[in-house]
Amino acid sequence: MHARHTCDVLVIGGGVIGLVTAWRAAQRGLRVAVADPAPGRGAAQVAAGMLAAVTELHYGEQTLLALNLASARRYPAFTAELEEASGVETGYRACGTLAVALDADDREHLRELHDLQRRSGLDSQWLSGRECRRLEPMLAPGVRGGLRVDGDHQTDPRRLSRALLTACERAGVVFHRHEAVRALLAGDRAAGAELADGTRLAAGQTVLAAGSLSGRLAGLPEEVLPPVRPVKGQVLRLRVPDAYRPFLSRTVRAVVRGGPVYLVPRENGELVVGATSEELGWDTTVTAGGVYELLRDAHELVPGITELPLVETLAGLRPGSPDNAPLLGPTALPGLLVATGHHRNGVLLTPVTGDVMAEVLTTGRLPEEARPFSPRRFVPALQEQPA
């Protein structure tokens, strides 16, 4: 098949980032197509869905913090609009997060994080170990202290994906369920893509939003391919029987033996435990060691977890960039834009990414809040040029 289809915007990649870009662009009146063999899948199927702009703050990431906070503030209105547009509940919960310390070193680390949060103008409350256990009685007796962050919430990425897919379909987005294998060029600009079945999709603008695969599309000049890499994460899903509820009332996270672990309770009784972070290329094998380490660390944090049924083990690939921040907006190749590299913040950054990409697709202007994340920052000769 070599049929040619024409659209205003072709989005390559149907994960949450590609879907929200397509939905928002279609709402602006653009004719939008999405190329993905399994839209609604991707890294979000493995993600825990923590909307943790405050508790995930890292040193040196203050610029990213501003974007994370902007997206977190949009989540309640974004969720309400999406659920109305799709008729699908997303599992958004304004439940808060508790980050706890299990030993003296972890307690000192949390104290330093608390200081950084306060210097950054963020709202978090230091609690004693007893106060932590009063909030979450299932916590281990050895908890030394913690940070209560009521503004860090959660959503269910799988349900979010379904809602975005349905909203796109209702907004008139056309889905081509094949992989984009080669970019199409017309002179010195991007002009769409060829799919695995031979279909050629012509587009006025092309958005590369294929997660960790974004840097592998053939036919593009090397200097405009986004420098993203796959970062493996393993997660577990357990079920909390009715007799054990409420098991946890909010997201609980900690650093155990130097590695982060989190437990995210869903209203439907699911408990997500994650996540490892491994630089292993394209490997998505669930390993006995990864499962063991997650269960061991989660057991130290919440001993009762070993009584729960284990229902799923999964591994996925996050798209990481050189500075672990997203790439948003136009590239040096006219007609080609990217929305990828979100690393651990893809679900959190979904609302702001949709708004940013729709704005630049319709006006040609990259919003001020997104300019630090232009893909051109990785091309030295273009760093001083305006977006």
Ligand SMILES: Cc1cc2nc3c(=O)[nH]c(=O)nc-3n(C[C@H](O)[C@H](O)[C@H](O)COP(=O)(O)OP(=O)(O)OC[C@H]3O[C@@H](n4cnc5c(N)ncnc54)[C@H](O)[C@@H]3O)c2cc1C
Contents of the next structure:
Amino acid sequence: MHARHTCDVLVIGGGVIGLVTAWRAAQRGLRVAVADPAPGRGAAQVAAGMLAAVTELHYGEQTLLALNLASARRYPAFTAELEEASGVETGYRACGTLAVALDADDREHLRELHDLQRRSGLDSQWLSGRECRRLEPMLAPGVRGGLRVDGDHQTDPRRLSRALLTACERAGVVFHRHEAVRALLAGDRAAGAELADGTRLAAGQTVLAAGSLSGRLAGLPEEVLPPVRPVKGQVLRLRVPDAYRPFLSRTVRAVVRGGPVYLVPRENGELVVGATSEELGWDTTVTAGGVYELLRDAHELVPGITELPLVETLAGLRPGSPDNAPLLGPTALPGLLVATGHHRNGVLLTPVTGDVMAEVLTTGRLPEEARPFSPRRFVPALQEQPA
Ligand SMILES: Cc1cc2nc3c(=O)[nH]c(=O)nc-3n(C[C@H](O)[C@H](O)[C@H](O)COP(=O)(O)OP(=O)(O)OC[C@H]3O[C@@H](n4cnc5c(N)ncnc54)[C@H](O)[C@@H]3O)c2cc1C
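Show the other one: the form predicted together with the named molecule, since we just had the form predicted alone.
Now the complete complex, all chains and molecules, led by this one.
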């Protein structure tokens, strides 16, 4: 007979999204447990940590833009509070971003993005190729122009995860280092989960925050499972030796041959080069082709990278959703909430997700800013009903 534990909130999944949900809920006085065989790992171990609300703007994603901007605005205060609560520095860096064009097609693409940014009221400045190189002398001589976006910053997702884990522990969150294998139901309510070691965790509310695996938990009706899928991304980590610093002073990105490439310089000398975007199920193999493409494109952008030591190659899975936006809040099954589908913006959206989830867990109301992201938008019969 395995122990039965009880809590107010069980969070399934301890990536950045599950952890921030747990931390914020515990701060509001709820008794919170997290189930995850490896909390603090997940996609954030791979992610570049760009907080790129403006440069990641895509056509048709203006609703998501509002949430991205809301989260970006919270980052400085969120970072200060988290670092104070955990004693862990997160590597938040208000460095800005430069998006550049390498040929006439890229330039056209960037002009269109600039147009969209301006129509959306965003702060973004067009620079000539020469002005770009004056800002970042390591850029290739052929750079044709670029966008200077001083508001798109970065954080270090690995340190962010560590800080969230410590903050959760200090706030009294209980960790069960096992996989949740099945949701528990009591009548027509979600009532917790059974773990791989047989432990049954009973909970008043259950939050599914298992990243790209969120749609696979057994024991739940099909229609409440979030429609998320894994989107593989490969990244490289290089090291900038002291003698080469400052190599880049801000994030530099471009679209090369139709694919995005970015270089994110950390204060500690790490340079993250990313990322591929591949729909290959749950495969996380680092491939020669992926590494080749990243190096080839990054080298076109910043030729000097070939001098730098390559210290790590890694692949991770973004939790993609049908409209590239997250799913936040209550599902059609009473007692079951989701916080997933953050796709390429999960690190950026960490602060706002924590606030939204804590609010709905304590009051039952989904805050206004999160209404467009209710999981009910994917269940046609429920779209008109209040969340
Ligand atoms: C290459 C790459 C680059 C990225 N770059 C950026 C970027 O620059 N900026 C940005 O904002 N975002 C970026 N992202 C996206 C960001 O990393 C993700 O959106 C975010 O980390 C998702 O967090 P999550 O907690 O939802 O999921 P995950 O990080 O996937 O965590 C899910 C957790 O759930 C656990 N789990 C799964 N199933 C179960 C189960 N049955 N029981 C218990 N636990 C379970 C897993 O062990 C894991 O710890 C990037 C992602 C990748 C892959």
